[in-house]
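Only one chain is given next, in structure tokens, and it is the form predicted on its own.
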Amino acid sequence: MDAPTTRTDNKASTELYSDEELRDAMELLFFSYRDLIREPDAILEEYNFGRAHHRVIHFVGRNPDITVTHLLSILRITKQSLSRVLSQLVRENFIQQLEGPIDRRQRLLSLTQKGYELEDDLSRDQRNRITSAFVRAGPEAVNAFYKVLLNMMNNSEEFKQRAGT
């Protein structure tokens, strides 16, 4: 993978792309994200949940038995913020916490059946929207899209592609 572009590369990028092109890309990201989260936001509202709940459900669902420490490192939020959201998700039976097999102080998080059902509801429209966009754009564009997103990350190693993707 290519190293992400840093702020020190800014002069080179402004020579390659106009300010207008860069601002257009920023605007496209904004509008795409706004529309991508519209449906999940409506579902979350029904549960009195917010986007933080969605992020926790997503990453716990993608990483069964994830530790609280690892989840904190992914989300880059405070323990206090996670505790509030996680407590509610556990209390309402969307997430279960188990003690670690070696260190009983370690908490392993997994979705419950109810949590998997909510995760599926939250991601269904998003998966359909992304599938449609991928099909219309074609495989070369999809590969380029992945490269662009990976290169925008500070640490592209955080994203672990699953087998077969």
Given for the second form:
Protein chains: 2
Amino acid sequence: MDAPTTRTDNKASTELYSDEELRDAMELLFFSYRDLIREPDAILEEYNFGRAHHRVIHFVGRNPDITVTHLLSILRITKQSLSRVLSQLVRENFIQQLEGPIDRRQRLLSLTQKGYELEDDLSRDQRNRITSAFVRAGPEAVNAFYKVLLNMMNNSEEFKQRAGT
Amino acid sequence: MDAPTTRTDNKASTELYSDEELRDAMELLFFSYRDLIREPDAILEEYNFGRAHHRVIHFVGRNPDITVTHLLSILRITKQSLSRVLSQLVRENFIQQLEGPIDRRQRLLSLTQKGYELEDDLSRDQRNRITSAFVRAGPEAVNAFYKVLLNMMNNSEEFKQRAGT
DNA sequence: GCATATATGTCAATAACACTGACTTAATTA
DNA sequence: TAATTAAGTCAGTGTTATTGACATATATGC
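Can you give me the structure for the form predicted in complex with the DNA, which would complement the form predicted on its own we have just seen?
Zooming out: every chain and molecule, the one shown earlier first.
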């Protein structure tokens, strides 16, 4: 490698994981993420939808009767950004908005039958991919996979709590 | 869950991994990916760069003397999309282009000293995150993590070959 | 040596998805 | 009643991608 010393200056070759190994891990995440969204991307195109629509469909599907505010906090986008996507999904009857029974300002979001069907379609290849990856790697590997990713992210406690239900 | 039957119709509760478990895995990837790019995103902003610049810096850093064509095939974007980002990075002296010694049409790309410094900066938090996730999960978990992600992606053989060098 | 193919770069128009800022409306809460 | 909250809208902007059409220099096949 003809990289200058700043790069190869690895602090210590005695360290557990080399910088290059860590960069490998990052690429692995990059490539597997890319391959995971490839098929849904193709399906979305048929509807003239984009990834933003997929994310909304996914999180509304997993959190029936979610409020707009809560959805915004998960997606971490602005109201205006969500608006375009969400109003399209409502207009085309993939998502329905119901007035909150307690707080009538709220518009509780949920998937319609049509929305569930699209979600099923969009996630099919992803579920197949993950299943086959889990099966091929074995059950201990699945736990390890969860452990590593949870350690990588910020609010892992919150996630575990949600996923545990 | 009050989802209609299309959703909860899980084919079989005897299956190894439930649809909800698989959707958990997808969210886990989504959230950890998002947290991984958070810090680099903030650094890029100081330079008025975006994620596209980061990707170029990363892959040029890992593949010194890469050709434009090869870089395009890794990134899977068009020449025109790369052009804007790459010419900026060259103009600001993060990347240098050298005429190919054999094929003089080629412009071999590599990071300058300044480019390596930026790459180091951008990847620091990511490397720290991954290291700590690996350490906390233990060495067997790291192998399992690789195994699962490799099984999820398309050209895993190609990746393993590259990463193995 | 000439025709063809390849590597790179550029101009122009368009689209998806995000942003900021400034408001409005309706309903809840202090 | 006043202030706050939930949701939505209008207008303008920026980044990153796209397609299509060309231009230039170099390499390669016959």
